Structures are given as C-alpha cells and as structure tokens.
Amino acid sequence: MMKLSLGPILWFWSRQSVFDFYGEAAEWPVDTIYLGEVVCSRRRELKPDDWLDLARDLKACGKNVVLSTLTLIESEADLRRLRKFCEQDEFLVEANDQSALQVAIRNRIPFITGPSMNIYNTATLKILAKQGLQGWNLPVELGKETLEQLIAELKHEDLDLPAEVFSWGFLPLAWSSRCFTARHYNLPKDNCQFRCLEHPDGMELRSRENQELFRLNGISTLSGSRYDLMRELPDMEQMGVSTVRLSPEHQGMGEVVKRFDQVRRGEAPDTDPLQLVEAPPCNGYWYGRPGMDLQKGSS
C-alpha cells in the first residue's frame, strides 16, 4: 500500500498554530512527515532546535520524519541553519536547492530530494543515488506519462529509488528574493512586519475577469487552484509511486488526510476533499496540460 506524507507548511503560522497543528497530526494516519522551515528564512518563530525537538516528538509517536530545507538560499545565515540540519544523524534531509544537496553529499548524510528540485531524468538520479540519494519526488510539473517512464528506466537500472508525488493543496510554482506580500503592503522585505502571519493560507491573486490565478506567499506564488490527485491514487499505485504528499493547509487537513487515506485504502471516501473547501480544482499537470486545467472524469 502506498504511503502518504504531509509535506512542511509552506505559509507562515504562529509558533502555537505549528505546534498545535502537528498535535494534531501525530494523530493522523499519514506515514511520514516533513518539518522545517522552506519559503522565507525571516519566517524564525521556530528555531532549528526547535524544529529537532519536534521532530523528536513524532518521531516518538511512530512517525518518520524528514527535515526540510529553505527551497532559496540567499545568505551566509541561511548556510548556517541549512548545517544545522546536515549535521545532525537522527533524520533525513529534504534537499530543496543546490546548496542544501552540496552540504548534504559534503557531510555524507542520507538524503532526498523535494518537488522543487529539477529533476528531469533518470541520468540525474543515478548520479544523486551514488551520493546519498534515498528517494525523490517528482517536480510538480511533470506528470503522469514522465513519471511512469522514470520508474520504469529505474526499474530496469535496477535502482530502487522511491518516488513520490505532490497530490493535493496549491502547487508551489516559483521563489524570487523579492517578497511579494511586503510589496502589496508597501514594505521593504527588511521590515515586512510579518505580514505573512495574516494569511495563513496565502493572498488571493485574482485576473480582471476574477478568475483565481495564484496565491502569493512572500517570496513565493503558488496556483491558485488546488491540486487535487486522490482519484488517480489507483493508477499512482499501480505504477509504483511509493508516497503520496498531501501540503499542509489552515483548516480542514485532518478530512483531507482522511479521504486519502480511504482511497488508498481501497475504500470510497466519505466525501470529496474539494467539497471541504473553497478553491477551484485542477490536475492539468498531471495529464500533461495545462496545470490549472481539471481533466474531465477526474476529482
């Protein structure tokens, strides 16, 4: 049965809300569990040890536990939390940049590889795989058709590498050293005043025919429609897809865990996670579309 994940929050919550959250999901039936800080390296109401001792928790709790790395690296601060987590032998690392992938061949420590990595081929993995490389997951980009001829290419190397597959919430699409909500507000980057806090699921960027673009995330912007893969968990499965990462979202995370769940299981969900919340669908990736497409049949 394939596993599923909950990938790190991608917005930026109180210290309480992050703490609360994970509470929460220790609770749920996900397997593996990614932590740490990935978009904005201002964003410090958890500090690495704090991040550690987190990951101690749930790792208690049965859970396995992945430390994530910031998806852009720009100063020598940003090196040095980037070490704290390469340094340490209790966990795995997310690679999430260039820079996190170099530390962690550096310091010889297992490793995989986050959706943010352009990872294109199986030439590139059998690279990685000599490094350290312990698993990947599919650029969000890619789809289906990409997928199932990378693992079989793997499959045929002889190369067991596990794959895994960004399947719900709003697809991260791009980073800039420019903080696009300290713009909307009028501020510096230096003195955004955290402003992100007030969004805890990202600003609407709405077109002037009101159609919902993107969602913008300081230095980040994601879709603006949810990406939503529960009804091709059976094809997924089928290929060998080996975890399938749900993103963690505000409200309502615990039904959508739970629907996953069911399906994977082989079980009808209760409902449809899209009738949970209030965001256009899409899965055009997937299909080799458009991404903010929603291929007919499907969700």
Contents of the next structure:
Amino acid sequence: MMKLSLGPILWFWSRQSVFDFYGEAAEWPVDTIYLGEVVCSRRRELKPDDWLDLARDLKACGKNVVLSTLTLIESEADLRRLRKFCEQDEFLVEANDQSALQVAIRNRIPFITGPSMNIYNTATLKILAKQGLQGWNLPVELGKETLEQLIAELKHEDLDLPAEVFSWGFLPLAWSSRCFTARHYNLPKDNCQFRCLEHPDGMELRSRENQELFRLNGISTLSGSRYDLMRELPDMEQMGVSTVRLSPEHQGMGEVVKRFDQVRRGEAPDTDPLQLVEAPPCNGYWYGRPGMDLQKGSS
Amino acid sequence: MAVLIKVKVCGAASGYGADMLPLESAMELVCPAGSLPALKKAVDNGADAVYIGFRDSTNARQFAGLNFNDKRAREGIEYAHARGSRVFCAINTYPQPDGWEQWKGAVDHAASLGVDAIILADMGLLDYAANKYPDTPRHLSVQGSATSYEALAFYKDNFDIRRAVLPRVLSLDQVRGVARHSPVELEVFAFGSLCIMAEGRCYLSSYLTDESPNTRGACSPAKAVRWQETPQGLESRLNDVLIDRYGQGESAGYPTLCKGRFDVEGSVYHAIEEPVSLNTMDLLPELQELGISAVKIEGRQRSPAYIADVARTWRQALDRVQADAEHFAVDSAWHHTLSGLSEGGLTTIGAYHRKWK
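Cool, the form predicted on its own is there; where's the form predicted in complex with its partner chain?
And the full complex, kicking off with our chain again.
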C-alpha cells in the first residue's frame, strides 16, 4: 500500500496554529510528516529547536518525520538555520536546494529531495544515490509519462529509490527574492509586518476576467487551482509510486487525509475531498498538459 | 578594448588555459548571440565571450528561427576565435528520459565544435560532460539555481565547474557573501530582461501553457500568445488567459506572464513585476571589487543591431571601470542608449538593491 505524507506547511501560520495542526495530524493516518519552514527566512514563529522538539513528539506518536529545508537560500543566516537541520542525526532531511544537498552530504546525513529539486532524469538520481539519497519527489511540472520512465529505468539499474508525488494542494510554482504579499501592502520586505499571517491560505491572484491564476504567499507563487490526483491513485500504485504527498491547508485537512486513506485502501469515497478553501481543481501536469488544466473522466 | 590577454584559439582547441584568463581585475563582457550576424556584432563590439545555443529545446532560449545549426556554429566559433573572443555553448534545459540521448548528443556536439565552455544546469548532464570531456570547462547555468557558496561547492565538488552564473535574486550584500567564499568564478547578470523568480525553479509558464524554461527552454512561449483588439482595449493572452489589457496611449509589451496586470483583492496592478529591464551599470565598481569574473548580457532573442549597441556601450563602461574604478560614473550617452533598448524604456537594478524586494 502506498504511504501518505503531509508535506511541509507552505503558508505562514501562528505558532499556536502550527502546534494545533500537528496535534491533530498525530492522529491522522499519515505515515510521514515533513516539518520546517520552506518558504521565507523571516517566518520564525518556530525556531529550529521548536521544530526539532515537534519532530521528536511526532516520532513518539509513530510518525516518520523528515526535516525540510528552506527552498531559496540567500544569506549566511539562512545557511546557519540549514546547518541546524543538517547537523543532527535523528531525522532524515528533505533537501530543497543544492546548499542543503552539500551540507547533508558533507555531514553524511541521509536525505530526500523535495519537489523543487530539479530531478528530471535517472542520471541525476544515480549521482545523488551514491551520496545518501533515500527517496525523491517528482518535480511538480512533470507527469505520469516521465515518472513511469524514471521508475522503469531505476528498476533496470537495480536502484531502490522510492518516488513521492505531490498529489493534493496548491502547487508551489516559483520563489523570488521579492515578497509579493509585502508588495501588495506597499511594505518593504524587511518590514513586512508579517502580513502573511493574515492569509493562512495565501492571496488570490486573478486575471481581469476573474480567472483564478495563482496564489501569492510571501516570496512564493502557488497555483490558483488545487492540484488533485485522488482519482489517479490507482494509477500511481500500479506504477510503483511509494508515497502520496498532501499539502497542508489550515481547514479540513483531517477530512482530506481520511479520503485519500480510503482511496489508497481501495475504498472509493462517494465525493471528492472537502474544499473548505474554495478553488477549482486541476491535474494537467499529470497528463502532460498545462498544469492548470483539468482532465476529466480519469481513473 | 579592455586590457586582456587575448590568445587566438583555432579549430578544435578545447578549453582555455590559465594563459587565456583575463587579468585578475578585469571583468569579462559575455554577450548573447542568437544568430551568426548577432555573434559577429558582439565580437566586433568588444565581447570577450559570446554564448550560443543549438536550434532545439536543449537551451533556455528556444525561439523559432533563432540559434545555431552545425555550420553556423562552426563559422561563428571560427570568427570569434580569430578575433580573440571565446564562445560558450548553453545546454541548460533539463532532459527527461526520452530526451536524454538528444541532450547528451548536444554536449558531444558542443565539445566536438571546440567551444570554450559548456553552460549546463542539469546534474545528470553536468556529470556526463565532466566525465566525457573533462578538458572542456563547465559553467553552471543560472538555471542551476545556485544562490549560496554551499550550493556552488556542491557543483564544484561533484562536477568540477569552473564558473557559475548567479540568479538575479540576490542583493549586492548577498552577492558579496557568496563571492567571499565562492570556490568558482562568478558571472552575474548585467543587462536585459529581468527575471524575478529564482531561475531554474520557476514553473509558472508550464502551469499556464505546456512549456517551461526547464522542460522546453521557453517561458510564456510565442505559440501560446494571442493579441486581440476589443472595445475595452488591446488584450494580450497566453493560452487564452488574459495577461494584460492596454488602454489608448499605453504601450503594449510581450505577455511574459509575470509582467501582466492582475487583480489581487480588488486592486489591479503589476502584482508580480513591472515590465522593466535590469541594468546594473551603476554597480560596476562594486562588482569589480567583489572579484566578479564576468558580467552577462541577457537576450539571445535580440537583433544584431541591439547586440551591437549593448556590447559597445558595456565595453566602454567596463574599460572605464577597469582604468579607474574610483572615479567611475555612468556616461549619460550610455544611459540614453541602454534606456532606449529597455522594456518600456525603464531600467532597475532589481534585487541587487535590497529595497526593490
């Protein structure tokens, strides 16, 4: 049976909201939980030690915990926080850029690569496999066809590298040095007043024809539609996907996990996951189409 | 021309030896060439190096009618080498399994042409090039997304890269921090289109269309663009998505998706970025002091005339900063030339200035 994972929280939530969320998640049927700030170095409601404490608590609840690193490393301070995660040996690390790869490899910490790591071919996986790679996430813009080929090639090479697929949530699509939330409020990034806290699921960016295009979330830009591969799970299982990643949202997440858990067990639910934050669904990337597209009648 | 030690390299010579490196303090001018006429203009107007790509999706500027076939590449390399300029070849998109042989073939092709460096981003391809052609220098493309000296060390340790192009997301202070500990030469963007996302990890284009810089070497591809006159004004669309709408008297720009006007919580504005160009000429003395090896001009899609103007202007500026960095000031004629060549006539130093963020 495929594993379910909870990806790192991509939004900025208050310290209490984060603890409450993981308090509930400890009871959900997810196998793996990714912890850590992956978007903005100014988001410090939880310090690295807080994340480590949380990791130990969740591990004690039977969860497999992975520490996720910041995606866009820009400063010495960012590197210091990164080293904190890559210089412990209790947990696996999700490396989200080459800085993290370098530090993890140097410290001989086994790692997984996150969806923002550019893994497009088997040659790349082989290089990392020699240096501690334990699993990898398919980049979000790649789909079923490429994944099938990669899994087949890995098998041919006799390499056991479990593949994980971002399967539900707003897709992380870009990172900038500029903060788009601060820009919206006409604030400088260095004095952003942490306005992201007011937008626990980002800010909608729409075309002037009211089409939902993107979600602005600090320095990151996410998809405006929610990626949803629930109906593709049987396909994924057959292909040999190891883990199905669900991306945290601040409401209704328990229900989402429950339905994905049913589907992976072959008990199809009557309805799609609850959509407490309203957004159209999409699955285009999986079918090699524009990411925002929705291919209907699949599975 | 700058005070450079120029060595003529012929035919199949590969790589450049220590005797060919610019004097320590001279920053190189690296210019784009999307065609043989553009390459000649760049060389004639003072480019120390030009970068080219092949006519397919193995490079990040896949445009119809642009780039080099084998014959043109040979002519271009011969032309540049005869005049003491070097040629870099960009193979900086990410091959998927069904493209692997083609991308590998592009590396073989570049090496056989005797280019002076191959600009790569994909780890698998870097590994292939490092093992098969150890004597052909490897430059890490901006698409390789290295924003720290630890990331640079990763690429250096694994693929022995000689140089890296830094993404346009770092402030000058951050560039300083990277430069201080960098194990490789650094090249920074100096002029041209401003990409405001960390390059190599931006999937916005493939979200709206089916092509991205990583997969196809295209951002907001022309095939998906549609212009339409409507009663509300001129509209630009990308795969039917409205990117911008222009009123009377407003000048319209190419619908690069991050430079459109969108609605965020009821306000319509350039929510991601204005259509402006990057121009770092003011920063040249600082970049030189940081030990930056080369400044890069963006724009393989630009005309030979544009390349000539930009190369000439930057050559003059680099020569002046080399001669006397302390008293360097941007000549008003240079400023005038570059503004006239910029998107919307506007330029910014972008993320190099912390406040821009």
